[in-house]
Amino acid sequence: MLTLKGRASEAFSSFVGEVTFAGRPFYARSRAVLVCEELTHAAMGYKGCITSGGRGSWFHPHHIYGVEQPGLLHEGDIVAMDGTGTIEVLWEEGSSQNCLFLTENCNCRCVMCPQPPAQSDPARFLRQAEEVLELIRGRSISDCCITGGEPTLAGKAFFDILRRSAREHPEALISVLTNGRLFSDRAFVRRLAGIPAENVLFCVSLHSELDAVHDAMAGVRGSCAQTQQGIYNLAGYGFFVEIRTVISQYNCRYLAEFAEHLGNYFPFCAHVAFMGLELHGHAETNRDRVEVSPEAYAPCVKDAVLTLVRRGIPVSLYNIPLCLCPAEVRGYARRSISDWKNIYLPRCRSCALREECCGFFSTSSALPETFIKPFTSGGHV
């Protein structure tokens, strides 16, 4: 998530506001956070304070001051605050890529995983998940989605989350990243009675049909059978399962065969999507067992997609650029990558398809430069 930084006027335990540039009504700041270049007596009322400056004339429990690029907040925009001058950013107004993050602990240890799970203590984000739902409700919206660490890993107050989710913005998709383990167990899934499921999308980590090379992707025996067991059993209770694979040296060869076995065993599955890695966390530390190049890798996925289409299921391709991407499947490439980490090379300024491209993350510690070709109107430079 973005993350801004600055100076704390005094120790503060973290809380959630809504930011605000343009000010509100006395009885109508409990819950915001003013954001402007000065603090005055104009900044009473409110939940805490951002400010470009220093600390000013006024004194407020809860100022964070020295902050750099306060412009990349929005008015609406949803921040966690605390004592040490860290503003999180939980939600981003008009975004379609917000996020409720209900832990960092994961029950799979996956070998390419950008954001390596934690021990920590999920009453924090828990507690924001909450105060987001709050702050936004009556909002119109367009996405959600329900992350981890393994979300599902939070028992009850993932269902309640979800729940409250679903019924409160019945007009938004509401995306549940999971490696759809624990939905193996037929009395977990249970719990899931009574969730509007006509707005929910279950987005699924499953990377090949063999438990040999799933299992050692996600780091736990038997997690495939778990998996697509979980599967079956979320399209059982009527919810949209989409299934997400990521590309690795692992799988890479098999995804046509993978395609085939998706197309004969989960024809219902609402969406695929066949993933580029993000060579951060655990990707990055095992580099030279995931990375695959994208002349290894590009014939494969073309088979791949080419495979699904044929069998009528709705495919995309994340965060693999333009250039990177088969003509024949192009087409099926979407922008992926988060906008507080997307960046694009120098050389893509050039490039006419720019703006339809996912780019890159910001956060890789290698980029494959070598392969990156900028498109003019006529092809290739």
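Throughout, rigid core stands for the largest set of C-alpha atoms superposing within 1.5 Å between the two forms. This one's a predicted model, so the numbers in the text were calculated from it and none came from an experiment. Residue numbers count along the first chain shown, from 1. What changes on going to the form predicted in complex with its partner chain:
Residue 326: CA moves less than 2 Å between these two forms after rigid-core fitting. For residue 57, the Cα coordinates differ by 2 angstroms or more between these two forms after the core has been superposed.
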The other form holds:
Amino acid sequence: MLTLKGRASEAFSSFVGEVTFAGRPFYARSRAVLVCEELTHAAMGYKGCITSGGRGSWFHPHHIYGVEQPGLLHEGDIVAMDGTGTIEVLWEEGSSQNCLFLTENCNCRCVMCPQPPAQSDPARFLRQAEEVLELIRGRSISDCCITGGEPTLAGKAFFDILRRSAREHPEALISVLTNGRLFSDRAFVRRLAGIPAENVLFCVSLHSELDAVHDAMAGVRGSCAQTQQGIYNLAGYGFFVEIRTVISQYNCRYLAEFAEHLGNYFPFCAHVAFMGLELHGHAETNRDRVEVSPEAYAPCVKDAVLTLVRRGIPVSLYNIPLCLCPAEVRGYARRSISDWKNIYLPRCRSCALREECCGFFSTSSALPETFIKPFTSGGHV
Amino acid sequence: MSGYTLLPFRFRRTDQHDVLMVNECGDFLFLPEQVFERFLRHELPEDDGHFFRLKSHLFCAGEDIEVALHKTAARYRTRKSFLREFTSLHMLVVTLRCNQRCSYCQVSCAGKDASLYDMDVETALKAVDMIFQSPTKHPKLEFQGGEPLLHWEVVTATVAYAEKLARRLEKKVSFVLCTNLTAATREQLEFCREHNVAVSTSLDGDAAVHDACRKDRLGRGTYRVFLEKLALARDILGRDRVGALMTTTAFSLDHLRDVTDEYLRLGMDGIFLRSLNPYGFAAEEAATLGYSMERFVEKYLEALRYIMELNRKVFFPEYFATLLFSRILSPFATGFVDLQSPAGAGISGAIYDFDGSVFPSDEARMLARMGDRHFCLGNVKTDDYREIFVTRLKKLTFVSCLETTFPCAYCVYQAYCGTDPVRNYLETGNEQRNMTHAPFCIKHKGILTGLFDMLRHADDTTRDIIWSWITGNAELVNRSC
Ligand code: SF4
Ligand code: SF4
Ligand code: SF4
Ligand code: SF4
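How about the form predicted in complex with its partner chain, since we already have the form predicted on its own?
Below: every chain and molecule of the assembly, starting with the one above.
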């Protein structure tokens, strides 16, 4: 999530508003946040203000001043701001990578989790998600991703938010990032009844069909079976299911058999995504146990991707820079890393494929520099 | 002893000192012999690479047994889903008359003018009524003969009536005309185009091979006329709406390469290398036309390897291998009547004779022509749908399951094979028989063994080719060179 910093006008509790640069008529200011260079009397009546300039007066709404790059915001963005001077972009207008973040909690303990789960009260996130939904109502959006932590842990709120997004935005693809465990419970899946299935995609993390491998990665014994049962139950309710697999030392060698298994027993899955590691959070702490060198994973990834391609199952590679993809499967690599979080190496500047390449996570603690080889123009090495 | 549970599977020790294992729903694995023994004795360590493979292919399960069984069941259900598409293929014998007299003809074709053997329009419409009572949403009507072109008014009337019923019942009907083409007129072919009737014709090979069997009533070869009419049919209907089938005889058995080349030369999409059906006329000519199944298997596999090589340059599937490969490698059901259990006869396909008699398969009808009406399910003029397709067919189904046939019950290929109670009856007087020396078994066992050998040694390109056949996606094979 893109976050900006400044100083708060006073101590105020967090609120959510819709960014405007252009300004609004007085009667339409109560949900809007004005972004301006200096706070003048034109800044009155808004829910809040953001300025690169100095602090305003007592008659101005709550505001954050001295913000360095307010230009990173767009007209229509939805932000949360609070008394610590933090501005979080909850919704970026026009972006296809928007998320509704429901909780920091998770019922898995993945060794490679980039955002380790925290036992925090999800109330604030749920309120923000509801407010975002309120504000984007009636807008035409392309995508909306419901995520966490593990969003299903929000229980009733999860179903409400999913139902609302899917119903109010039939034009959009609503995806749910989940480990799928809770859906192994029949009573739990049943609560999906009435949620339109046509525009909802469940992206379920399954790292292996072998419980020894998956459970070791997910940190919970029995989760492999639950996740798979969950996938069957979701598909049984007519929902599209994508399978997401993080490539690590644990599962790398078995990826081709895994792909075959998917073809044999999950032929209904809408898409399979193999994902490179983000060396952040637990992945960074457990680096020795999880990281695989590009040399080691390249042949495994190649076999796995081709296995699915042959079977006609759509497949993508996420978070793998093009020069680290075996040539046969380069066409399946996507520019998957969010714009605000991807970086390139200095030597990438000369690379002919930079525009199509996902680059690296700016959050990763280390990059496989020695393997990075820019493409000369024409795309041939 | 470790804590894994074995899931149901069948196996065969191979000549290469490993074991081919196939689980209940058709997933397979090759395992070295010693590993296999240890696995059976529950002595395989659970962190062994082979153990992982066995688990991945559902030959065993641990704490995850519930989900493992769920997966097996799901795939099993999918494979048997042809039972839900009950009954999709309906063959109508429009007439027994034919303008040709092929040496292997099974229809005992009556002379060109013996109109005794024509189906009348009333019977045809009754048959259509019955066909539309099948639960399937996609009935397929196939016009057969004799030569249906010689009794054209019944074809046109049937098509019109079926189209009407399909609209009313919201079903999607498709039509196939099985014809030797040699008597085809422009009008007839235009009718096919207007009503979306696909043409399935016969081509046995190049001029020498084709003319050896496919002759007119004066005994003259038909190759030349056939080519003219093929061009006309393609011209009118479009290339993709005209398919051809071949029948292997002793004349072509040693020349399957040439037959393949001929198919390629004529721009066919692929080829179906079919063995001779040893009944009807053909039995009388067995001495000149026939061959042993062992020889067919050998020649078939030789030709298949040739076709595989060809595919490195051009997309050209062999359809029997395509069918078997998709049964081996994909979880989906294949709608081929000959390879089902319970037998496809009556369930996947049914045939309506010119007089309205209904049979579960073509051979059953042939048997009736020889005087034994054992398999006649009834007549569209006198019996209702339930009587034919429920009561009588059920009796046949009871005796047509591989799962209860010896030695199929234990055979490693059971998941991919089929059964044919009619053929069994023809050979032994009984719907069920010991399959050990049955030609049907020799053929399928031999070919499946050959295909598994190919799979075992398949390189990336071979895999691409096999999958391009299964999925029909020619792009899978890189043919840039
Ligand atoms: S990576 Fe694992 S632990 Fe982290 S949020 Fe996802 S499922 Fe939970
Ligand atoms: S050199 Fe840089 S931009 Fe080019 S493919 Fe590699 S990582 Fe991507
Ligand atoms: S064309 Fe067909 S029906 Fe006619 S004789 Fe030949 S095989 Fe028999
Ligand atoms: S017919 Fe032969 S190959 Fe087929 S299942 Fe029976 S024994 Fe096996």
